[in-house]
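In the form predicted on its own, a lone chain appears below as structure tokens.
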Amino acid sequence: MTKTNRGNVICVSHPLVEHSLTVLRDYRTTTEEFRRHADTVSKIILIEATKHLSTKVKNIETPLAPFTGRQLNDKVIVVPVLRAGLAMLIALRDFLPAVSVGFIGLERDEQTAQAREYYQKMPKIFASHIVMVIDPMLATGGSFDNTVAALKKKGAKRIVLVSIVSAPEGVKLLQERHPDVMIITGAIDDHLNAKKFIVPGLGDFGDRYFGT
């Protein structure tokens, strides 16, 4: 897996990611197949997401004889954006199967594109925890922004930001608004159109994944 930096962006590059993504973008992909796939890119990413986990020294007992080991050693707390980011929250469920969830559910306006909060359910966020932020699509940043703003009003300090497609519109609109979070995507697209929507993108992530 290699990957390319641009300031505070990381965008992952891997062929699965790649040939995954080709998947997601063709319009003729079933939901299952789209699932499938979703849930093969977001592994990947996530992976690179938590490469800086902090870990520490654990002795155990392997059948054989003792072992010194490792251990996580940060708490991380994951924040999907919903709906679409649910889809991440299952792939992420996998190898950090114990870690603490909170929702913001943002809805954007078809008219001005601006995002809307309709809810919010938060876990106990202290200066130490590493706050991973999930949503496939970040597109013009809006929702992105949001939650980055409500997340440090609450006193997150460490946080990163998880996409598998992205704009550079809502990619510029981030490093502008907060340059201290870190964003990690498997693609940067080409540019917004007229409806907002990511070009070429796959359309609406969420409606893809769901079915609806």
Ligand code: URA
Contents of the next structure:
Amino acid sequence: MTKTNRGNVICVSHPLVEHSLTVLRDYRTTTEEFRRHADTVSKIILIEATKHLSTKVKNIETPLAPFTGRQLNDKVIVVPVLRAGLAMLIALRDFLPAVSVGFIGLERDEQTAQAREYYQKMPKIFASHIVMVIDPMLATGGSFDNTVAALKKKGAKRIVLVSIVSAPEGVKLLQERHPDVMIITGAIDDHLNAKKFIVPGLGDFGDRYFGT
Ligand code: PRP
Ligand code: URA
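Show the same protein again, this time as the form predicted in complex with uracil (URA) rather than the form predicted on its own.
Complete assembly follows, chain above in first position.
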């Protein structure tokens, strides 16, 4: 896996990501195919996003001999941004089946593109927790910005944002407001259009993934 590193932003580059992203972007892709490729691309990006989790020694026995292995040490909280973030939560389940999950519900107003919070339920957050916020689309950055602000208010100090497609405008906003936060994404597209949709993008992720 290769990656482009721009300050606190990592753009994951992998042939499987490029392939699946092309399927996701194609307007002819069916809901079934969209879900399958969203799962593939999420998994690869999430592998990169979990790369720096710490591990600790674990002594076990194989059927043949004692073995000193390692197990995950960091405590992770994952926060899917409802509703599209649920697609990435499903992908993460295979890697971190016991992870604590906090929820935030944000919906962009179709006229102003401002995110409005309609739901929030978080586990207790400690400064030592790695809080991974997952949302496939980083457009204006408003949804991630609101989420990060809410998490910092609750004590989060180690926040990682994970998206599938990002717009340069949103990345810039988050870099300015939250230089302490890492962003891992599958693509940084060209620009936002007048309706604040990512171009070329893939359209409305939630509508396409949930078939609405
Ligand atoms: C989409 C997407 C992000 C947000 C990104 O959500 O899933 O949460 O827009 O845009 P921003 O960076 O400009 O805030 P949407 O409001 O369409 O809700 P949904 O997930 O319920 O479809
Ligand atoms: N939300 C989406 O689902 N797509 C965009 O292009 C922008 C916000």
